[in-house]
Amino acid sequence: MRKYGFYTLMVVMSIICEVGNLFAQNPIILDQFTADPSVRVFDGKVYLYPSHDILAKPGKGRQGWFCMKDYHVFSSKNLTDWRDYGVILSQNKVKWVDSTLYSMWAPDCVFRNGKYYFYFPAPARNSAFGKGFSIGVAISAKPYGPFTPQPEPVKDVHGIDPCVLMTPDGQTYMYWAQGKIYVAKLKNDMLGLATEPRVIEGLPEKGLIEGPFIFERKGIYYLTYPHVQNQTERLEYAMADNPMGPFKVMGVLMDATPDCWTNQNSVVKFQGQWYLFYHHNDLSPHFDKNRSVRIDSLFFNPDSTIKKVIPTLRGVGITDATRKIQIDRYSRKSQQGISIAFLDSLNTFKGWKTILSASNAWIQYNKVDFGGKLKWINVKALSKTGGVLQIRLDKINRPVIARIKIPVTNTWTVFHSPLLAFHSGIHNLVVQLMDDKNVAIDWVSFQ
């Protein structure tokens, strides 16, 4: 009894230590809404600069519409663990911004001249800056701030969704959207335009087009952008051998979905692999103005065109087996007997649960690092019928490494059982229901 009690205490301590961490599955940020991801690599880390969706309230934003008052920044060394540095810039800290409109939209950040330049669109309160959105700049000595905004926006730039490209020869260009996509060279101080704005020709003429993000690979410039061909945005791309074009539209980067009206992306190479960051309304399925950032791997064809990215729940990165493995962010599942639901429909930030409801129903979660010697499996579950789970590695037809009996319980409880076998290394995790019962699972971990 003493040994069993000590083990239970260790499980509880492990759970407590993990509170507040952000995990790798899609969406990658679970404690707030994030959208319009701009991603950069600085000093071996990935930095995520998204816009920050919140719900509008009377007198604070336009209800039923996009509402954003500030920006956060997040970083990761492995695309699995994300650190939130908090608010780096707020609308009420920028003199020229009309802070009554709550419209701090899609930003970008680049490093040059020993400083970090954060570009952001917002509506100006001074008519001298022109109607609609202007684009401002805030500067910091660190990629995570604090950022100091310039007293005025960039002159002669009106629009949204700034993106700054730094070419291999040291030139810098800014792209933005205002009905069409514009480009201009930036001055060396990164605060003003060195050339007149120029429309990028050859892009779709019909339907909304916005959110430009451009990157270079092997001398080719890829301009990506959201485009509403029908009713919701899909991600498309064009290619050129010059950052100012002419660009040739190549096709679809990611298909539109009926669930979320918008999508916006950035593309980054990290540790030898290319990734697409984008957003969806995972945490707000009934209101698509509150969005959440996702990541999936991106690949190129031999002719340098981009393979269409198929969105996943699993996302990218490797999950440590001793962490809470959210199997509801699955890689594969059986055709019947599996459903996913929110843990709390009134507080979606709590995440999801997996419900197994048929004999031999199974769910698979890829890329789990089992590291050194592990002896126990922990499952946080709830079941009004009770049930028996079997755990396999890699595929559903592989040998069983654990069986765990879930008794009848009306409250979420952590159950644990010894492993029948152990295999180190990186494996896929498969959880299977053995009887025709009903078991809900919050997470799985190993000890």
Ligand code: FUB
Contents of the next structure:
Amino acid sequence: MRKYGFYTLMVVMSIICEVGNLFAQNPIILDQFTADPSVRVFDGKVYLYPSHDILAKPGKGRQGWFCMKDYHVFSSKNLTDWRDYGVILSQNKVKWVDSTLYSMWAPDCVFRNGKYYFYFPAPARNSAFGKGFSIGVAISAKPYGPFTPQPEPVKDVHGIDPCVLMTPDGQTYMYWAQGKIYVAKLKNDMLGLATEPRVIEGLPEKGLIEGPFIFERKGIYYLTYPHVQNQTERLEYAMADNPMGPFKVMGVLMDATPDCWTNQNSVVKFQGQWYLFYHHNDLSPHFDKNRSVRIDSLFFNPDSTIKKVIPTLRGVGITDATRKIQIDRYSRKSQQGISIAFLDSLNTFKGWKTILSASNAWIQYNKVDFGGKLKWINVKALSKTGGVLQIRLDKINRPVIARIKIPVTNTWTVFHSPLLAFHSGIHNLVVQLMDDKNVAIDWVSFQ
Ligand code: FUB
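With the form predicted on its own in hand, show me what the form predicted together with beta-L-arabinofuranose looks like.
Every component of the complex follows; first up is the chain already shown.
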């Protein structure tokens, strides 16, 4: 322990043992790639059924393209802590799937007649089922599997990205994509079509449309879908008062980005708030076929249209102050003297660091729950110059609750310092560099 003038600093060299990959911010899953999120609420929990991107290897999938051999399912009670149940279905467990193609694309799952029906697109090994993608069904007694696949895909459905809607009057419809969006009613057994597939009218004529998601709110059916208006996919939505349309395109739900060609979404209401689940290539900036699921809040206008969702790194949920707060998933930051980089560019799953490199540079992370009484701050930092950090609550010009001198260090180290003041409840956290030095921060926590 050493004295540093106006405060006491304890330096503890720690070998940090990271516990799991729980993540309150975007992207939400950090230990694998996840894409095309289909999200459902079952028994008060949110279940996330994403595609599972992997990297193709020689003889295993097509290099430079989507590569998916199985599905995982995740659940959460608070949108902050996610549990991974592992593989619920893999291509080599489905008799009709061509498992040389590694193409288990965007799935969906619904609960009906006491069972969970998991719908997934994949290419069939037998041309009798048609060329291109078919859609299969696997059934389970639990939302997290194990799922048992049907021996054959759904008859007369050719395409990708199934989404199943259950209307308040008990009808079920399946939507899927094949350049356009198709819809058909499902039979009661959920395994076959009750009506001929038909194209949803009223959607854009040009630019690939795929990944349909449909939900109902106050008697209005909202169809959301990715559409290539320019170079890459943006999310759009259309509204109708009937599940089969006619739909009217209402506008853009999320703008396209140049970095990731695809985007895919689902919209869900959980504990009174609407959320948009979507994906971006956060963990794979140089290869956009390895994607990661994100969440942001979604809001309706008084006339029932949807406000455009602006993607954030902060995501949703409240972060407990005693957890490792990943300030690189920031809400706001100063214009200068801040950059975000991977902790290890060769293993992006390790996450990011914040680099403060100018006097008064700051970064703000919203919605931290400080609970009842906390006395210390912990900062995991690395600095070749040393530097002094100030911690404030709420915003940059608010009172300082801690000061920490980060000494010169060549290894990631956790530094502890007593709080100068404590304010209970939920606050934004601001970390500011006081001098023209260079300090990298992995995370901040309180105890
Ligand atoms: O994940 C493979 C495909 O990319 C999906 O099925 C599409 O919607 C697009 O996200």
